[in-house]
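Only one chain comes next, encoded as structure tokens, the form predicted alone.
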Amino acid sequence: MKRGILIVFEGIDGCGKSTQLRRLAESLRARGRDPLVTREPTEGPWGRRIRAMARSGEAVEPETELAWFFEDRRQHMREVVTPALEAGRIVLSDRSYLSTVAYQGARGLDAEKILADSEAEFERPDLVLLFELHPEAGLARVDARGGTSEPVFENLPFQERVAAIFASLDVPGLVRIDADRAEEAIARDVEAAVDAAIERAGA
């Protein structure tokens, strides 16, 4: 059986990119394809401690909060990606490995050794969606959504170092997208990305 496709979309909060992972999912969807839909942080009992502690405004130590990003990967690896990988699906993921670069790189860590180490153990992408959107305009889309803040993530000077990671990424398989347009421009562009990267890849 062909391998499936690992399409992953990246960027700093309330840059979109949720929004168009659900459409295209649809789009694939009336078009016969059956997309495993996921994310990172999971579920998972990893994922659950990562997002408490985002959301009681209490950073853990950088070092601490990196390893528990780790955990949560490797499960979600071993129990839904992989598989679905060798299952022949496209997997559609809101974010992957380069979440925790550019993350825990502004937490202070050494970004560059973050990707070494994540494309040394994880699978890697084989499209990468990274949606760019100055950080004031994102953190208004997320206060505008309203729900559940994430203190520890959510402020300015934080966003900032992230979207500067963003922005130095240098990763195969990389698409940058301008996400301060209308949300049907973006999409046109999101599903040209994808269907020239399924072509590629023969799925």
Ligand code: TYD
Second form
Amino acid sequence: MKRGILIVFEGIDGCGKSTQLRRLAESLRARGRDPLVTREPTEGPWGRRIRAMARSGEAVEPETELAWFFEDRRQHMREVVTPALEAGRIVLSDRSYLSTVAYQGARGLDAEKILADSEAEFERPDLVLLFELHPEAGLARVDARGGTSEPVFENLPFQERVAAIFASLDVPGLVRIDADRAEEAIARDVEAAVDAAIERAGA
Ligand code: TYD
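Alt. form predicted in complex with ligand TYD, vs. the form predicted alone above:
Time for the whole complex; same chain goes first.
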């Protein structure tokens, strides 16, 4: 069985990646594909602990937070992502380890070390779609959609640091998408990048 491909959606809060992920999944299904849609933090025990912390407004030590994201990802890779890739599927993941590089890097940890440790341990994406948007615009979208707020991460100085680390990333398979445009225009760029990645992988 030919190995599938891993496509990761990344960017600051409110960048529109989740909307684009849903659109892409629909368009792949319309073309007869059966993508696996997933996200980090997960709905598992570590992911639930992370969300409860982010919503409480009470941050834990950055090292503790880092350990939780790694545990969550370990379980997610082992139980969900790797089996799907081995079954030949296209995996669409809303965030993965580059979020840890950017967010926990913005919490003051060593971003380069997080990247090196992650690349050594986890499935490397075939394609990373990085949705770029000004942090003010991202937070305005987060506010507009309402719902539960996550004050630990969703504040401007923090999002500015996260955006700066995302902007500095240089990893294989990274495609930057200007997310400050109409949904349709963004979706066209997403599809073009994904079609190219599928073609490259022969998947
Ligand atoms: P998010 O994708 O926004 O999930 P939800 O839509 O359920 O809120 O992720 C939650 C927050 O966690 C977001 O602010 C980014 C942050 N995060 C990290 O700090 N490190 C990580 O490794 C990941 C995956 C997410």
